[in-house]
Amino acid sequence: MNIILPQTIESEAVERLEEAGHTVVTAPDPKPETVLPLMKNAHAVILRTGITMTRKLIEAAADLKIISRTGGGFDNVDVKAATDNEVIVTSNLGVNSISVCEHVLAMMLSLAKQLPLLDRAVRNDNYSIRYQNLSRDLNTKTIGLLGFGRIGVLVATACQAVFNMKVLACDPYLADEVKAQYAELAHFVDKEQLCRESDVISVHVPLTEQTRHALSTAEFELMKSGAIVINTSRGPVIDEEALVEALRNNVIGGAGLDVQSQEPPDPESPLLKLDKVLLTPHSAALTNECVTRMATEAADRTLEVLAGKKPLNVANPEVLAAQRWQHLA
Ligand code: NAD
């Protein structure tokens, strides 16, 4: 079978889906007019970001069984216009939750120790900064999580296992049971309360109506003075003009951000100007392991349909119902 790649994918990856008897074609890039006549011949198509699967896309490819995302998102795929053809669309939720927990372990580490101000001043010949005993401990301090599903649950679980921390979290949307389920881990508060208590706050809430700038001036107020805000969602969930301001007047004291509300930010962003603000480009999911993880996962998806099995993580489930899929075991 031709398994398309619109852009390449970790060689170990490729390797499994060529072990396993199939043809592995990577387009020269991603543009659509590049992709569309490989379409003609697919059988399978591993998607990363670059390219979306449009209706134009997989209505040009008659034997198409399978599109398998590398992430956990389909913000880039036609799912039914997939569905209207009878094409399985996949992905890998999940895969980068502890990736993007480490991230923010480190972020939050990183933040309270200093780090970056202690790195600066040992290079700048102010050794004697030690004395101003800068760093903070984490222990037994409280972190307080906004969004409280997979990467949220990580975050907690580590946080009460390496440093004794007590574990908020507010996500309304968790039905009882699960809350029963967590009881030892966290307490479940609203958000004043989060904002109020909290020597850490760390956002893990998907970007939506009601997420968007929901910390603010308001919730800034409500902060410890000390507090440290870690956003790994997205970046419009935290009002950035705000969390300026509030770093700006030592309303809060700092902010690690791997998601901004420009992605690069604009060069004249007072955010690249503030000390107290720790950035990375988006990149907490982004580790060696785990892209080869989020590719290999994605080959196992395709190799299950291709070799007549129900796959993993299916987005359009109501299409294994058509004729076309009852073989599967
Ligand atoms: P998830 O779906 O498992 O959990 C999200 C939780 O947020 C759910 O429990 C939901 O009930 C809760 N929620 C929704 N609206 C809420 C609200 N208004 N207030 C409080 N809680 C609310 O998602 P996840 O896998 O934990 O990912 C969380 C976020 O991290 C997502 O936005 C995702 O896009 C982002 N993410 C970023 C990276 C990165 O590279 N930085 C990588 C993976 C995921």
Given for the second form:
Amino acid sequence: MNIILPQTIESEAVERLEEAGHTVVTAPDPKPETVLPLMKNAHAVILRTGITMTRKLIEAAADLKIISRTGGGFDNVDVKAATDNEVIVTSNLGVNSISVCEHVLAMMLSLAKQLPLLDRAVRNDNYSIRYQNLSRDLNTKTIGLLGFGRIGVLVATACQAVFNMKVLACDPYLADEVKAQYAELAHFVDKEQLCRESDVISVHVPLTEQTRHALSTAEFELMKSGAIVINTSRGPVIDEEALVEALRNNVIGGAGLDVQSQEPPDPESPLLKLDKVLLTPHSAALTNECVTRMATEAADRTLEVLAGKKPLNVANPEVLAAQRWQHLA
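Right, the form predicted together with nicotinamide-adenine-dinucleotide (NAD) is done; let's see the coordinates for the form predicted alone.
The text that comes after this line covers the one chain and nothing more.
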């Protein structure tokens, strides 16, 4: 069968697909107008983040069976359109969790210890900055987690074990029985208490209409003046205009952003001019090891469907009720 790659994926994953006898077609670029003519004969699409799989693209395929995301999210897939056309959508929940957790810890430590500032000072012959005692300890401080899924649990575990931090978590969608399982790890609170009491707040929620601008002016004004905010989820979960104002006015202490509302950010974005902001290019999961895991897992989900097996991590499970999928083992 024909498997379309709007963007290249790691060779290990391509080899798996070809060894199974399938034809892999890689688009010259991920522009919709380039990918569209390739969709006609597509049986599967393995999707990274460089293109949105729209209804137009999905309906251009005569016999599309699966859209397999390399990452854990699927906000660049029109899931409703896929479901309407009886196309299975899968994602790689959990495959990048430890890599993102490490990125959160790196940002948290870098901001608490003021590493970018101290590095610049040493390079500019300002060695005496050491006497200003700008760094802060994380030991016994409070980490607040907005969202307590796989990544949140890993971050909580690491912070408690290594830094003896108190863990607060806010996740209104988490079942009570699941919260009970983590009673010794985290204290579950509402968002207001999380903002008031946390020294570090790390965001781990998907982007939905309910989570858009989940942290804005009201939330920043509740935070401690030295609070650090870290976002490795999706940019619009944080109101960037409100964040800029909070940083400019010393309402909070700093921010580590792996994601931004516009990616890449506008060259005139005020975020680029603030010393209190640590920016990375949506790369928390893009370690050498993790990208290979994501690609091979996405290939495996594709191979499962093409071999007549029910895949893991189906984002639209209702589609499995369609007659075309009753044969899945």
